[in-house]
Amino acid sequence: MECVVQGIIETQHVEALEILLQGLCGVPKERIRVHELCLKSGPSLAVPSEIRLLCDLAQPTPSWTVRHVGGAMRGAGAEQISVLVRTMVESKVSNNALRFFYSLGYKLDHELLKIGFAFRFQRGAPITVTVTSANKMPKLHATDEAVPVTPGIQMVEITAPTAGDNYNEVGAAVSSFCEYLAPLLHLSKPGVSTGIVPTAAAAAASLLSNTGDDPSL
């Protein structure tokens, strides 16, 4: 399982935010560039269902994992929370996963490249903060040509591994270190749209700033 929040940002001010990520993990950021490709099962399986291949371009060899996300936790526990909870299970796989799940009877329902980056860290929580474009393929799995689905906005979600004993602290750990990140995006449960902040300009402007006057960031 795992807890999840999801907000936008426009592309000219993810370098403040990589700033205040950078001074919050003190961690060095992960490089993303991501082929996802979204499989749906067809008539032939009983069960509907749907995964995601994930190949990880950043690596000197490309390596390949499927992802199952799951339903959300439902109940007033789960409405209590600023978080979503739902299953989540991935696996490492080889380089022919693809034709393997085509002879399962799924078929591929779309793909994107996703490139980025990503920090790792411990608050409370081991927690993810990626932040990534999401660009399409003129023709099937060509990355070299994606171009952005939505120009100018960047996704950004933080996740962190939970089980269903400590949901409400990893989840207080989420939303407790989003705080930090509200003057420039709102992060929410995927699915509500909240839109760009209003005060992201000049948070941005502040932080840029001041990295400028401070020749050690």
Given for the second form:
Amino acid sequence: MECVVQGIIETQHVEALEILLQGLCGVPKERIRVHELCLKSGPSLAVPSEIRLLCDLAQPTPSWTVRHVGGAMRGAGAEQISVLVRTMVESKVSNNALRFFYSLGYKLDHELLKIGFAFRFQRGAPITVTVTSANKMPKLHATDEAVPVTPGIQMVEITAPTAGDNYNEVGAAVSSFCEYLAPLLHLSKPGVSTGIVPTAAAAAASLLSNTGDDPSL
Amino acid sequence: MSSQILAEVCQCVEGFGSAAKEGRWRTTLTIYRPVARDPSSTATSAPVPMPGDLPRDFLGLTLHDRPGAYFFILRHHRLILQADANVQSLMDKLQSYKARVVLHFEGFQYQLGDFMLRVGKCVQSHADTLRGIMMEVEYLPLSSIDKSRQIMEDFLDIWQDAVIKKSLPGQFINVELNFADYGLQDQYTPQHTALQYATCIVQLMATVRS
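Based on the form predicted on its own presented above, generate the structure block for the form predicted together with the partner chain.
The complete assembly is shown below, putting the previous chain first.
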């Protein structure tokens, strides 16, 4: 299982966000270039299901992962918490995974190229912050020709694994971290639209002006 | 097929004198079946593909010496996929395929010079019935299939002679497998082992049916 929140940020403010995250996390950023293929079960299978195949193109040799995201936790506990808690299982797989799932009766629904960066660190829980642009391909699997789905807008996602019995603590750790990012963006449960934070421009300008270039600092 | 025969097979191995018993091993093979939609139950006028397009030869394996890995095999498609062990949990959540039969290959392993031998029985999970007896022969110094072919054949000849002398009912059958059909190379890997177990179970089922 995992706790997750999402938000959006204008591309022009991503550099400032990166500076802020670098200062907060204290770890080097990781480059993200992931070809994401969303597969859905075909009509022959009785139970509808969906998986994502992720091909990490940032590595010298591409590596593959299969991921299944399940339903969100429901009930009073879920409503009180400010993060989404959902089941998530992922596994490394060999590079013939796409052909394998096609053979099992799955069909390609859509594919995206996610480009950006991530920070992975420990702050009350193991937390991962990813900042990515989603890019669509004009032709099947043509990652070199990908273009942004929403030019000028990037997605920020924060996730932290939970065993299920500690989601309150993990959720609190994620929420606490989100507060540091509040001047730049608002993060909330996926599906809850929050838009762009009005203070983002000023906050970004402040972050950029405070770093490096001013000789008086 | 009986435990007595299995015990005598183990005695064959131990009769080689320098064989050192090294403990137990277990490989688990699962036969999956699709959870297919019933074509007659659809309310739409659009044609629904018959479940016949779904694979019926879908196998999963956990190898004794790779507990962190899981192998899926689609024999008709000549496809083998290697994944982390938790991929089984992922497949459970998808509910698109269910485990129908689980078989365990288990027994004792012996070090015999440069060879590792694993002798064991094949039993269905939660049942005592012995389905078959199998042996896995591993030649440790080489990982090239071509280069080790002759020595493996020589070993099998010696083994068959030992079994014949014991007057055991039945015989060991070595089914040659064309690994290249599955895209595998000459360098031996756990995927090769997984394919051999899959072939073994197919051979076992064919023998039982006949």
